[in-house]
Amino acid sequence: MLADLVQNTLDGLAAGSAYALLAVGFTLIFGVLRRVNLCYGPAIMLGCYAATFVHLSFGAGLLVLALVCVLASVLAGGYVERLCFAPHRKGSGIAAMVASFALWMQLEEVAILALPKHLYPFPALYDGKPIDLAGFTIRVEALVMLGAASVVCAALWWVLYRTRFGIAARAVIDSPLAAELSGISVPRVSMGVFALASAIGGLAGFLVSASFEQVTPMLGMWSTFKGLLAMMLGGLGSLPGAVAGALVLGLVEAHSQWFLGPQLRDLLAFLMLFMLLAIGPRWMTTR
């Protein structure tokens, strides 16, 4: 039972290092904009598509699969900004959301187009074994993702804290019309925070895709369920919190799925979601 208990928590430590990806691009849209961009997945779905694109026609390795994958869910990133998020800036965070609702379905499709088939293979991150440690093993793709989740925090930290971007960002964030008044540009922090917020979205996709060994249309709708979900546990706009939230979400999701079975995995996370609104609501608006 012990070996059982401390198996499943490292397979979900590595499934939140994912998930923490995940969520801190929807927090730090949320946390600077006050908008949740329901498209974050479908952008990221269309990134790995891209790449898998072009791993199919010219079979590129990795690395070049990584940035593809990085810097078209940029580009699809920057296209729900112009036309979700930029025209209701000032104006109702709702129709901003089922704006990019809308942009969902048409992501979607736009990949079907492109690649018909519901499953297509995705190079492997590592083809190896994996690591048995003291009698427990550990995939190097799940290391891969915790160390990268680890960077990529740390980066985003300093970022926000020790650049002019990040400077005006908090300022956005504290009041936009203040910032605005001082002579910060609202639209070109909101681009920036896309910019980031994407390409953080496609590494995470990248990893997960080259984990899995594979790409679905599915992918967008898991992403976007996973990541809200962990930041609506680790509280809307704290980036601990989306951490932390992620890291909580992988390990409820492992051990239910041991001792419960797959079928009240989900249904588990879920619960616990409900239970924490349902006790205090006021922990979501965490900045």
Second form
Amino acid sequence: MLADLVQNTLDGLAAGSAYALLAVGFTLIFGVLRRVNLCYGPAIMLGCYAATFVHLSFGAGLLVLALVCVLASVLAGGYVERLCFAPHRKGSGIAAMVASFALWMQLEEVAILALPKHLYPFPALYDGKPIDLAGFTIRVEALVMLGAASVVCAALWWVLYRTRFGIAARAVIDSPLAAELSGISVPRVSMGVFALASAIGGLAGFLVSASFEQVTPMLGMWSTFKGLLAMMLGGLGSLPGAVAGALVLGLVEAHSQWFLGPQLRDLLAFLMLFMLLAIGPRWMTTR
Amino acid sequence: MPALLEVADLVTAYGKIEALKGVTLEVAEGGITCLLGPNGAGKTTLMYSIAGILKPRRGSIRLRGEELGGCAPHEAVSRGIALVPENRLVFPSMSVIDNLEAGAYRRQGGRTGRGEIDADLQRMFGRFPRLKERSAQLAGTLSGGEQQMLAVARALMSRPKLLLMDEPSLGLAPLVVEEIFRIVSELHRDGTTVFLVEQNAHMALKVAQHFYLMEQGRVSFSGDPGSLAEDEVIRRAYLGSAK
Ligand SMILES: Nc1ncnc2c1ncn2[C@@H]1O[C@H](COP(=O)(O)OP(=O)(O)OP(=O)(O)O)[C@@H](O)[C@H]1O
Ligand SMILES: [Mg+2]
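Take the protein just shown as the form predicted alone and give its structure as the form predicted together with the partner chain.
And the full complex, kicking off with our chain again.
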């Protein structure tokens, strides 16, 4: 019983780390654009498909695949930004959201045309044995995911709080008008933040694909959904909130899956969101 | 004195409604020029047009003879224009010092050394000691007066040739208003050119060398303080001229 609890907690934190990266990317994009980018996940999915393609064609190793995932996600993200968000910067948020939904369909079609089978194998993050520690088995993948997410979050903090680009990014998130007046090019900085968020998302996609050891076109919807849910749980727009929301989501899922079964797992996640919406709508708007 | 800024026949519109209907005025180099006018006259629209936030439909804006009209806001900052906007618009969830760093954004990473920017930060803290005490505090938690000081300091961090100020005394207590005007005079003494929008005509006429009255998108009067009785200026600045 205790061993299950510990194991589930570790698994939950590992899944939560991937959610955290997704949610952080989502939050950055939401911060600079004040728009929900539904195509966030599908762009990541396309990145993972590119990596799968490279893997199938050249048998490239994990590090190369991670790099391909990140780069291809940034390219796909940039495409989404140019097409959906740059033209609607000052206009309607609904138009941008609908456009991002249309691109979602398009990116999914591209992935299916390029690799038509429903499911492709992805090399495993770690295929050795789990470590045995004081009677608990610890899966190395979980440690890798936790470690990678921690490093990325620390690096992101450094970029945001210790660099010139970080000042500009936070300024744009805080007040685009005041940022313009301070000499910051809002379109340019927004593009930079979008690229950064896509790179973080691409890394999350890589970790997820490698721990599931497969990719399917569903990864797009899955990523958007998990990222959005974690971001909302954390209170829209706060980066530490997004990380906390993601970890809570991961833990709740892991424990409920073990104790209640996989059907109830997703139900519980929805229930949490529902309670949040019903009980504390103010939670969502305070930053 | 030569004109630093020349605005000629400027028309700026929101959709079909022309908020500026052909504005012509000049700001003398090294002086304080003041723009007075009732609510809705178009003062903020003029400031935003000069700062590049709004694109003028017609007319020209020249800084030392160089055309600015239609350039992007960040380019206007590079060319030496800084606006202290109406309602201050500090970055609320950034610290005081990061607000100032954002003001120096154009100068960072380029030819300007870090040392020069640090020296400017120290100068700002010398001029605004209250900002120094609160340098790590989030700007959104400052009082209105402190936020106004921060907005001025942030604008100065870009080392502007021309400082535009849009109603810096708005909503502040009389003592704070006096401090703001004291700072404006000090900036002027140090050689900064100031173009000031005000509703507080009494204070503005004390510091300005030249003023314009604006009504319904047009300049309706231009002169030195003293060329029009103060109560007449105040009447027209608040109410517009009676038709
Ligand atoms: N975003 C906008 N969209 C449409 N009309 C606008 C907009 N902003 C201002 N206006 C209109 O333009 C005119 C001038 O407005 P502006 O804000 O420049 O006046 P102001 O002189 O700064 O007034 P105040 O003293 O109240 O600040 C007003 O009639 C106003 O209703
Ligand atoms: Mg105004």
